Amino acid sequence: MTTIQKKANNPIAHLSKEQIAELGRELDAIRQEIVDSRGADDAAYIRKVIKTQRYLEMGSRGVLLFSIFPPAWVLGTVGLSVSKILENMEIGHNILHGQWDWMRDPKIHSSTWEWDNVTPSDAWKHSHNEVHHTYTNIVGKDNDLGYGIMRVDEDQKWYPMYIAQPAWNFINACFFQYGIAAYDLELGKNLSRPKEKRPADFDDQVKKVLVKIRKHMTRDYVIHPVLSIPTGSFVPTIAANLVANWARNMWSHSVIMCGHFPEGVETFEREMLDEDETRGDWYIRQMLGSANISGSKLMHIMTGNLSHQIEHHLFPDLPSNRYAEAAVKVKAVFDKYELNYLERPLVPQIYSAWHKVVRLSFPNGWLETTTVKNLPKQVGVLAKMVTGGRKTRRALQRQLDDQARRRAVKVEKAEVVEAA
């Protein structure tokens, strides 16, 4: 993948300023058609899903009070880890998007919400739904990319500590709600910085953060355990809530990293901000930097509704609950203007965004050119510029896009002569 304003063949170079323009009226259209029909189911649904996830947390908890037994331990760490994906994906996620804002309900408000995230709903809702849903997917403004901390796009340039990225994701996915937590701090940038050239409510929010952390910890670590003395199951109990918040954390990021990080998702140069962005072009990019994940109707309701990465992106306003009604519509936009509707199974989705994870954790070109007769060979490429000076790994990038392009050439005559 490269940003597609640098591909060879664009994939929306065919569409003219006025396709572009008719294709954001006939996604309004769409939009404006379930703003107008929302009403007592979907408030209903909502209130049902909260509803039904109170009483699973609070059922599982019961539960772990006899969690020295276990088939106790395993229903409760279960539930609970079930209640937990539902409070952060379908519940806190969507109503921090203002989903549900127009219900008038001051309970499921997303100026009042406070989710079950060490992430406080005020510094989230800055990083993502003002930065990450306006730059979605632009090379250097979109920090979703990659977090920051990954290189996600073959014009991102490579660093030597980017080798190390498939063990740091799947570090991140295991702690995914701390990590959020300091990307929504912007932790390093900030530590880095003197404290004068800090924002000035950097202090405030890291206190936030360490208020919420503080009391996670008490409740899932102190408060439950402590009642579960009576019968034996301090430390089950212990034990029941780490393996809840962990697989919470391990599902969050898997679904956030198959909505943009997938094989096939474009990406943007900055550029395109520069050119007077239209509510088309806006539209597009949605659409071209989103993935969905195809799947039952449990499935979505598990991941918050983000399989429908797409609708999301291009309606992060509309009720969760349409989106699926929204994709029939959205789908047939594609279709007549000849795009492509990137859409895979969890399991293909989850691989396809780890590929590119391990793909781009190594120098461009370098898996590319290596074969098992040069093995050795590339290894020491490689070793060279993980261990060189800026100027070795210039030389031997150099060096690496040149054997990539003579390749590429002599695959393509190949394919050429096969066809003939």
Second form
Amino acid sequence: MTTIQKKANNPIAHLSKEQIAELGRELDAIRQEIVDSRGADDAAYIRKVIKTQRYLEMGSRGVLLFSIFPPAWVLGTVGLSVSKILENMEIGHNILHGQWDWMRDPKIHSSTWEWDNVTPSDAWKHSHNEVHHTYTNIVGKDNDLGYGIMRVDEDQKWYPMYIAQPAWNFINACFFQYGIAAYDLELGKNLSRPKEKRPADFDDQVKKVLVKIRKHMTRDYVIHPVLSIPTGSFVPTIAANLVANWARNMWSHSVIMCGHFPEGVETFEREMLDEDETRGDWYIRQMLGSANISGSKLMHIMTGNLSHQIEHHLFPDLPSNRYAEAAVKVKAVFDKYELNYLERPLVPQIYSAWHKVVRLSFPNGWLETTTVKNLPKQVGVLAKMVTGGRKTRRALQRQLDDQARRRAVKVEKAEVVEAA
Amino acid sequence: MTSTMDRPGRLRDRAIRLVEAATTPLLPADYLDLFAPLRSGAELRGRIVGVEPETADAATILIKPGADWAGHQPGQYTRIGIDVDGVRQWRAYSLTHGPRNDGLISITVKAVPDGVVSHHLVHHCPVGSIVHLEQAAGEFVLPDPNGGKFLMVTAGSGVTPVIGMLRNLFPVADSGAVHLERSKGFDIVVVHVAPSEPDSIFLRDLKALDAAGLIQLVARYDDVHGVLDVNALGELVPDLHARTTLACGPAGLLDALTEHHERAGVPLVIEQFRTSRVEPGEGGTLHFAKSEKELVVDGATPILDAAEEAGMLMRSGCRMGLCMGCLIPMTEGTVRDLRNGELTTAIPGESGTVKVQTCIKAAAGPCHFDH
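Any chance you could show the form predicted in complex with its partner chain after that form predicted on its own?
So here's everything in the complex, that chain up top.
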């Protein structure tokens, strides 16, 4: 992948300004139709999900009081994991998007909701709702492109440290909620700055995260385990909470990777914003910058309907339970304007995202030009690029680019011959 | 148990903190609400236990209030929050019964044209559902519960709080109105004003009380008697000066009454129910500091409507400038009262923060709110 403006086959080149404006109006109409028909059924839906999650959490924690018995441990751990996933995805993420603000219920409102995640709601609403959803997939603007720790686009410069990014990504998945908190704080960037250059509220924000971490840890690893002491279930309960938190982290990381990382998702250059992006342009950026997961209704609920990532990015504040219905109409718009609606089942989508993470951990062109035959030589090149200075890197990169270009020409020729 | 008795407060606080630590980021109440939404200590709520149709478009809604309901006096109102089409709506309704033996409270609602909440309550109100409540409020009560001579002037829906008072004094059983010992000291004249003689449950109530000799009813219909001239009130009620007047109705009537009674030196208690709107002003920007939102609005839209339209969480109540349920602090700016055009201004360092009723105020220039 490379930013859309640099592509030989730009997938939006065939659209005129007027068509893009028309596309914008059509999507606005889809949105308005759902806004106008929001009602008691939708309200009942989110209340039911919240109620289910609360009963599930209470029930699971109740069962875990007896987690010294293996079946109780398994049941409680699965229940708690599901409950934590529901709480983060279908409930927390979507309420914090303001999807349910129209109900005017102060208990289910983006301005009052606090979720079970160590990043405080306010910090997350800024980095996610404002930055990511506005500048979706603009290289250099949207930090969600690799969370500032990974390279997920050819146009991002390669550094030796990226060679370890598959490992990074896995570690990040295991501790995802902490990764997100660090990301919202821009921890790396801010810690490397002198104190006076950090944002004025930086210390405050860090304190808030630490308070949440303390509360979270106290609840999961002290209070509930202590409550299970009478049955001798102290340690099993700690283990259950660890596993549930880990499962929730892995799951949300996977789902989120599927949203913007899979092969085929487009990225954009900053210039797109400079020339007064229209509503239609913005919509197109969301359409081509997101990917969906196909699957059952249960899967959609467990992903917080982020399986409908495309619809979510077009209409981030529509109630999540309506994305499925919007998807049918959105897909028709894709077809009409001959755009690629990127959708795969969960496993291929996760594979695709991971494939990209691995591919881009290498310098551009390295993986493409590597065969079994030239492997030792290629490994040598890579080793030099990792250990060598900037100059060496630049020279070797040129060499790789050349090779890749020659290879591409050869493949093209072969295709022509085959076609003939 | 003696030790807990010594320091019950501190131990209780500690226990609460411990339970909170187990439920974070939610509160213990969020879980308790699943089982006992009406318990003591919960947010004040009520369960609708009955809907009794009064006429084709009016019904009395019986509500079992939560354990912390503090009671009320006849003539007071309560704010009720109810979900209609999934949206929480708050309205203020007069309580139409005095305190009842069964502990229930009731409101009587007439479905008004375009009335989102009133239509829902009268026609689609699901028995068993939970509504949100606020404690009863309002100064419109009988000045002396032991008796006295009163004139009650009502117009339009202004009759509801009066009905609350009268029902409390003179309950009606199957056998007819009940003559209570405690109500003997009351001498009440009701002047009821309406555009025409409508099919009104309250009018029938008033007529029944009149027939039973408990009150004196003077009904005035604009189409029969002409518009009521307040200055001629003395002709309808000869001993006007001997009575305390309680009046509830539209602004025009109440303004005229206030002027007349001041001149005549007659005591008056009023409650305003209808808003008459003046020509809108210029509009402006609304800046909400806590929500970090900025809205551009015209001078005809109440701040409350504009903010709700933008998805903001606002307090609201009667939506007619009566119940003060929608007050928010304005730190700077000018707003116009949509009822009388009056301007209210907050100047930092001078006037300080001013509380603004968002349901009847519109922007008259840029406004800053601490909300």
